[in-house]
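This document starts with one chain, in the form predicted on its own, laid out as structure tokens.
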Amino acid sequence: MLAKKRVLVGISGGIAAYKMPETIRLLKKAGAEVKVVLSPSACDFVSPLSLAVCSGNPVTSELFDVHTGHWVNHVELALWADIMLIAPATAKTLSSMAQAHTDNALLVTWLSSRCPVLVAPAMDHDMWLSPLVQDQVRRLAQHGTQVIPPGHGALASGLIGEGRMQEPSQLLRHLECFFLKPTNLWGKTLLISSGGTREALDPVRFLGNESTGKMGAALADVAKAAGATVWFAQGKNSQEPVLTPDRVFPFQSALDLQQIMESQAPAADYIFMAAAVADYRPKKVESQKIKKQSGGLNQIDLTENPDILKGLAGLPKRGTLVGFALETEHGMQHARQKLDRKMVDFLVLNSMEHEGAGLGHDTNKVSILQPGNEEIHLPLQSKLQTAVQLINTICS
């Protein structure tokens, strides 16, 4: 997604600037070309030399060198970029941007830019929540600047709260999603289940499946980057989203997941049932480890798990319901039957018949089915790209 993209990184003077060499390293690893411009105070927090080494390009911190007489063409630098990321964006920088001040190299380069601009605020909890700061953020957003909301965590002041700048991997994911162009989901709530269920046999054994939760995590990342409120039901040891969901509901068994989904679905606008649910569970869970000598593992009596997807379809109040079908043969035939039987709004067919698709892969190849409409067949691509196309098709 970022290969050959030209990313201009602007860094202002906050302690979170220590994260930027790693951010630049990740951008370079993803194939992007990176240039860096600093505010004067940023040089107190991160070395221009380290940034130059990481980016492979000279770093701009002043518009004019008094020793050599060299003038930096900030307009040329601004027009070079496909996208500009300002991180950290301090309260002072955000205020200066909102007022169109141009008293340093970072600000004058930003004001000359024609490319999309993303800002990642970083400041103390009470500063971030200040009505004055929030007014500046809203003003920038109204003029097209995309704000990457700060997270909740430990702050330089020693307090714990909102205001912590997103981590380098999260900044990278926001940029990836931006270039993939997901539909705007501000004001929408997505409930996403992800990963496999585990049905306990005894305290140490279980019946499970090969689900890694990569598809569900990709859906959560895209939704979060698109501005949605994300509620994420996550199976044990399943992949976590890079972007932190608003609420996380851990589950192990199908019964755990049923309770989570049925309690949260009435308040969600979209429900993506991407978890891999076991059809059966043991009738009896032993309180102690079953010994081989006892023969207790030779025969396991099973009982059918509830049909969570069909139960969600029957709720009197719910949002758009999306089911997932994993098939190993006759995929489209089985998916059509499941679409009718489950009474969902959309069904995503994930067929193991295609190389590179299905459980455990970083890529996927799916089809989208909807009652009364022709199937939409997506190509083999990364699960992040698949997630964007699923959300753009279903949530448009």
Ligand code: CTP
The other form holds:
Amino acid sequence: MLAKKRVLVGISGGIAAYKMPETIRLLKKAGAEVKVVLSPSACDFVSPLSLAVCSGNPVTSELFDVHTGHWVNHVELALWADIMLIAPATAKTLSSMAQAHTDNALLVTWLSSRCPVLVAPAMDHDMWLSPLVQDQVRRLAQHGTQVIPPGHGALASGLIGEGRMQEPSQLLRHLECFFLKPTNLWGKTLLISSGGTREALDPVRFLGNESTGKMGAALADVAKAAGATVWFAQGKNSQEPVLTPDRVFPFQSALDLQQIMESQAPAADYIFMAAAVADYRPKKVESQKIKKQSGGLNQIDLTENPDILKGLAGLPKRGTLVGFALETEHGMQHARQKLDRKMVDFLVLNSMEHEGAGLGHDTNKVSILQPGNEEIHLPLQSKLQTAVQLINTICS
Ligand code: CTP
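Okay, that is the form predicted on its own; can I get the form predicted together with cytidine-5'-triphosphate (CTP) now?
Shown next: the complete complex, the earlier chain at its head.
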């Protein structure tokens, strides 16, 4: 997704600048071309030499050399870029941008750009929450700048709070999603379940399945990058989203998951039930480890789990409901039956008949089924691309 993309990285002077050589390294690894422009104070936090080595290009921190009169054509630099990422964006830089001030190389290059611009603010908790800063950020967003909201965590001041710039892998994920163009989901809440259930037999054993949670995590990332509020029900040891969801609900058993989904679904606009749910659980969970000699493992009595999805379909108040079906044979036939039986608005068929699709892969090939409509067949592509196409079809 980032291969051959020209990314102009603008760095302003905050402690989070230490994350930028790593961000640039990841961008280069993903195949992007990178150039860097720095505000004067950024050079106090990160060395131009490190950035030049990581990006493989000279960096720009001054508009001209006072000794030689050599000047940088900032317009050329700005027009070179397919996208500009300003990270960290300090309160001062955000405020200068909102007022179109051009008093350093970073700002003048930014104002000359025609490409999309993403900013990753970084500052202390109270600065970030200050209404004045929020006003400037809103103003920039209204003018088309995409804001990568800072996260919650340890800040340089010693405070714990909002204002921590996103990590390099998260910045990269935002850029990837940006190029995939997901529908804007600002103001929408997505509830996504992901990963497999585990049905305990005793304190150390369980009945589980092969789900890795990669598809659910990709959906959560795309939704978050598209501006949604994301509530993520996550199976034990399954893939975590790169972008931090607004709420995470860990689950183990189908009954845990049922409780989470039924309590959260009424407030969600979209419900993606991507979790792989065990249809049966052991009738009895032993409080002590079942000993081999006791013969207790020779036969395990099972009882049926509730169909969570079907239960959600019957809720008096709920958002758009999306089920997933993993099939190993006769995929379309089984999926059509599930669509009717479970009374969902969409059913995503994940067929293991296709190479590179289904459990554990980084790629997927799915079809989208909807009552009364022709199915939509998506090509084999990365799970992130699949997630964007699912969201763009379902949440449009
Ligand atoms: N599902 C659910 N509760 C269950 C079983 C499945 O909510 N007890 C949901 C899954 O999360 C998925 C959809 O139903 O969104 C289809 O799951 P799948 O395992 O493919 O279908 P099953 O109903 O279990 O049918 P079968 O195992 O016979 O294919």
